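Heads up, the chain below is alone and in the form predicted alone; it's given as structure tokens.
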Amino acid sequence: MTPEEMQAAIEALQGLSNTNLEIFYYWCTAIMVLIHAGFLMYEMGASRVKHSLASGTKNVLAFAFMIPTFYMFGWLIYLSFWQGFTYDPVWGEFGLPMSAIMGPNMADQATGVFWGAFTLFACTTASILSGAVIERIRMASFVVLAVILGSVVWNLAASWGWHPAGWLVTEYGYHDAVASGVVHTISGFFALGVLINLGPRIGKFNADGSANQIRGHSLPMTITGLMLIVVGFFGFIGACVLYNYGVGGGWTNIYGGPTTLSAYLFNTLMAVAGGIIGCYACTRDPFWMMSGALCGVISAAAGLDLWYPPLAFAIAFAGGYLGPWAAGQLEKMGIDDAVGAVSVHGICGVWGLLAVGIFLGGYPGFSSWDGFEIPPINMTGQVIGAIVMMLTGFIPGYVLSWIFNKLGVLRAGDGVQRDGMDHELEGIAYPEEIRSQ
């Protein structure tokens, strides 16, 4: 083979590798849309009939508003604020909406599909808030809060802890391969901040502080929606793996450490099963048994690239038991989280970060960026990361909702809540709807 023929063969392989990258993330992003179909069904089913259409509409609007706002400034925040609150103009250039690569470009097969995957990460983060606040939040206020969460707050956290040069990663060895912290802890604690100011649904608590159970109108719809979220998570998890698009390909975790799709699949399936069984050990409530799949995956997510599968199962089992227990404790504190989002995402997310520190301490760090070294995994880094994620989620959620509440725009009026939030929409969920339900 002549040198010219060798160079042509290398270029052909490079082009094929780039195409493989583009196809992989394209379909991961498409599968992630199922998360939002699942959230929509899950929350509509968990709502009473008179609120169900409004609950679904919130999800549709959050999804729609997240895409242009992530394009305008969300991607820019992720790429350029990895040092903290200091803007990096070099990397920021790649996230500016007027950049040449932020659109069709025959010389760039990576930016569009990476942007798309991260956009769906942002949509997922915002949708987690949606279920917690059903049946009483004003639609416009929810959309604003969702955009702030998904296109601002989440991006900062991801830039700090889900970026190979992020300060949490390079200074403390923070490890969060599939976003226990940067998606789930952030969104769960943002939701907690909002719930404190939003208050409970009418009729949730009695004068003596005891709680009443408010049942949704369709448990089968809720369970089916939860299963769709689990399916969508396979796209989410796949998009958390980086493809080396040089000659030869191969996979790394989000930080550049070696991994395989097989490792992720072993541990994902074990975590789904462990979470369901853990919830079953805690409660016989079918809603929580299916929510346990999310508890399990979120609990195992931070170390999903490194777990021995039986250990992933055990960590997920613990998360599955922790989820409904934590929800019960929050309810005793007077917090009305309609679907358990704070406990499923926030509390289990923190457990996932700490589990990495407990069981993976000392594992070496890897970096895909020249000049940046990642320390070994350690408990201190995981604790600091968990605290940063909790505060980064809770503080803006609490402050913004407090301002909205003082302005009188956060919570729908009592009359609207009693009649049903669907009255604010041009439609009803079911022709045979009974308004008293």
Contents of the next structure:
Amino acid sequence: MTPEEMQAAIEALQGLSNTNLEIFYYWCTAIMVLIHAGFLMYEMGASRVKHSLASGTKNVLAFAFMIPTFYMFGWLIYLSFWQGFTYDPVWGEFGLPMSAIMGPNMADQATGVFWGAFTLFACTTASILSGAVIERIRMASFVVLAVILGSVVWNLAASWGWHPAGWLVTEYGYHDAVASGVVHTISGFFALGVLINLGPRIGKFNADGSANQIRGHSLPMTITGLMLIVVGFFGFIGACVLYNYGVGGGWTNIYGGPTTLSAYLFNTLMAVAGGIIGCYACTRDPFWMMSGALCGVISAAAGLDLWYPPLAFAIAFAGGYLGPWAAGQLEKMGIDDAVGAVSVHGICGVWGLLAVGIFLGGYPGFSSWDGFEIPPINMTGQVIGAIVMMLTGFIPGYVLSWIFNKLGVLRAGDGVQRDGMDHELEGIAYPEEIRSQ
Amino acid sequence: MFNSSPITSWEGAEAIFSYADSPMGMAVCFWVMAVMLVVPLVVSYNAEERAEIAHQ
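In place of the form predicted alone, output the structure of the form predicted together with its partner chain.
Let us now look at the entire complex, which starts with that chain.
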């Protein structure tokens, strides 16, 4: 083979690799849409009949609004704010909506699929808020809050802690491979901020402060929806790995550290199982049993690239206990979180970050960007990261919902809640004869 | 009718989307999209207000 033929063969293989990776991320993104199909079923099933269509509509609208807004400014924020609140114009240029690579471009097979995957991460983040606030939040305010969460807040956090040069990573060795913090803690605590101002559903709490259980109209729909979310997570997790063309090649985690898809698969499956069993053991409640799958994956997500699989199971099992316990504590504090989003995502997300500090300390840091000395994984970095994530989620959620509440546009009136949120829509979920309270 | 093609040949073509060579064309499309996101929120708000009155 002549040198020219060798070069041609190398270029052909490179082209094939690009195409294969494009296919990989394309289908990861498609599979992630199942997360939203799952959230849709989950939230509609968890709503009473008179609110079910409004819950579903809210969920679908969040998904739809996230896509153009993530194109307009979400991707730009992720790429360019890795130093903190300082804009990096060099990287920002790649995320500007009028950039030559933000559309069909024959010289770029990467930007579209990565933008798509991150857009679906954003949709997931916003959907987490969606479940917590069902049956009483007004549609327009919810959409605005979801856009701020999904296309502004989580992107900022991801740029800090889920980026090869993010300041939490480079200064503190923060490790969050599959987003326990940057997606789940952020969205869980954003939801908490909103719930404080939104208030409980009518009838949730009695005059003495005790809580009533408000059951959704279809637990089978909710459980099936949760299983769909689990399926969608495999797309989410697949899109959290990158490919390194450099020396040695191979898959890397989001920071550029070496990993394999096998590592993620071992630990994802173990975490799903651990969470389900832990929650079942704790509650024997079918709703919480399936939510346990989320508790488990979220608890193990930050270290999903590094756990010994039985340890991933144990951490997820503990998350399966922690989720419902935390939900009970929040209820005692007068917070009405209709689906346990704050505890499942917020609290289990924090647990996941701390678990990395407890069990994974000492792993060497790694960044795919030259010129950065990354500290090894350590407890201090994880604690700082967890605090940053909690505050970055909570403060904007609380402040924005406080403003909306003062303007009187956050919460539906008692009459609409009593008669059903579906009355705001042109349609009903079920035939009139089976509408009920 | 609007002649939005940024290329005259597929040879060496890179950015091929409509108005890729026209910042003004892209800006118009961008802001039309932005308006299309705001209008449904206003419509939704108005519907909510009507529902509030009807169910007081």
